[in-house]
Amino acid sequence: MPYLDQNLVDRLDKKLKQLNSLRPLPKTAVEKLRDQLRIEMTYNSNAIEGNSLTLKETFLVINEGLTVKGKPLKDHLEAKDHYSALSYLYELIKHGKKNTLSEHLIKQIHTIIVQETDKEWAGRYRNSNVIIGGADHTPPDALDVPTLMRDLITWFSKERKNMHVVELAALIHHKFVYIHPFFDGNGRTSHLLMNLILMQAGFPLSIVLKNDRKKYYRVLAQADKEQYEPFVRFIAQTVEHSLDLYLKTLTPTTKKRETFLKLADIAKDTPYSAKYLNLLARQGKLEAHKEGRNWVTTQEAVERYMKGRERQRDV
């Protein structure tokens, strides 16, 4: 069954088509954008799991090789390992490695993710049971992990033909962390697996922000109870955010670009309050994304939403 609202699916497909229409993309601009997103994803993915480095410190550790006084060595190593794993994904995409999801690949990614922090268990499934602090979900018995991981790959091979790629990537993310196959690095590995699937389909790197940590864990817990729609929608919104960023940056200046503003500013020229626009944004009904802690959208996006409502009423 589909887990995404069709309007959101249509928006994602339309924006990906717009991005593809701009190809060949300017190499220098794309590289700068990718470098920016790699740093941001490294920071956010690690921070969600408790890494104490700030975004600026993550940049300095990776690009300048600096050591941040007062921060644990483990946090420095995690940043470097995550960035290396992201670079590995880009190499896979660059060399046309498609349809490569396998246990071997998953173990390779995990090995890079923890190569400096957990060498003994890098790329090896856990051999004992674990408890996730603060979560209601208890991961499956360690004895079941190998079978569950084989089942995961089988499920992916079957469903990739029947499911929208964003739904597929989101569900792979959840199913992987639900199994929790490794002692450490499961969250970071799941984010990378999700992005590998997205990038293979032409989408840019998608990032779950640290500021959305509480919501991320909340919708993840809902998915644990087989309520998948909120989690899949949440991931789809992160994908749309990255598409918006790419289109904003790479659209030629000769073409009109939409201006993203805070909801309170947009509301002044619409029939809706900022509170209602916020609700529409969170539900995925309005084209919007977060910048820091604030939702932003465009006047054109609100107009498209209004026209869509009018068409529905006419039907």
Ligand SMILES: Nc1ncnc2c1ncn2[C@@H]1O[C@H](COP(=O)(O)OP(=O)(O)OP(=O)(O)O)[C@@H](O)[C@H]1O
Second form
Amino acid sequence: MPYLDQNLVDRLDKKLKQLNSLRPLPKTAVEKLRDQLRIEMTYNSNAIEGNSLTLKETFLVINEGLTVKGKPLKDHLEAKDHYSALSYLYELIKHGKKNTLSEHLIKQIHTIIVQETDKEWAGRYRNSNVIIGGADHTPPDALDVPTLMRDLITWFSKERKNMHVVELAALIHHKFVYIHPFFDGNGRTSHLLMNLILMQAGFPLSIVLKNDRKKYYRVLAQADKEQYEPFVRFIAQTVEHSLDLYLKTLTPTTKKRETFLKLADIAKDTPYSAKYLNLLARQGKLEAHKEGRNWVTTQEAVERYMKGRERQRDV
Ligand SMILES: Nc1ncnc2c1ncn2[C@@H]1O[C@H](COP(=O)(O)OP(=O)(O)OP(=O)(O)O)[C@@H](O)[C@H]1O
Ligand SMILES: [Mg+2]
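Now that the form predicted alone has been shown, please provide the structure of the form predicted together with the named molecule.
Following is the full complex, with the preceding chain placed first.
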């Protein structure tokens, strides 16, 4: 397992198994969760690339067909296109095979993502060079894009048997935006591709939050220099967050649910300071996720971390 901490891998596997043990999942509850995540991902993915709609406005545009006064038409169209692309993804998962990816599929997803805003280039690789605003990395020459995309698929076919699926999904995400094969919509398409791989393996939709944009750009820049661990861990944490949300919502209420609290509140009842818990959370050693600007975790998660530490010492 080259890029992911074993602790985090074990946790993700355990939580996926837990989710699978609840299958068949209660239909209404799952539909509600999916609707929620679909709007949240549409908002976050579009907001990261500069779309001005808020989460609430995205909800209104998609569910009520409303137009938000003072916001560009393009932002409305992007919201709708993203939502359609996600519907397409869900259909693929329902009928599709496991662990598949092709250039055809990538172009199909891209076509939907920009169908209302960049029809001319929908599903077509760029024919001139581009830069990424706010990043040092300059994507490869347009002439090389077709070959690099073929190589990407070959790489995927080879590695899908060797790697943990979360690593695979994260690396596809990075490799894809590194190539930046299209004129527009690369960021959004990469999030969808990553989720295609994750959802084919049974994981729920994972979301890179707008709030984490700075960190997202920082870990991508590290991955450009072949330091993949921080980016893979960053993605793994988004996966864990979605798993937690599903488990929290779908676990029968007769079983005890864990309560997520701010680190300062949890620290009081543990041998650790809030600062140290924060470090463990950022390193992926402690089960935690961010709510707004704050990391949250549970008392039980800290106890599991402590038990894990003891086990490591015993070995
Ligand atoms: N250092 C980096 N290396 C590779 N990719 C990066 C880096 N920094 C940012 N990115 C990716 O580039 C995207 C932004 O680039 P750009 O604005 O060209 O995207 P785009 O093609 O317009 O896609 P979208 O419209 O979906 O954001 C980010 O969303 C991110 O996925
Ligand atoms: Mg763009």
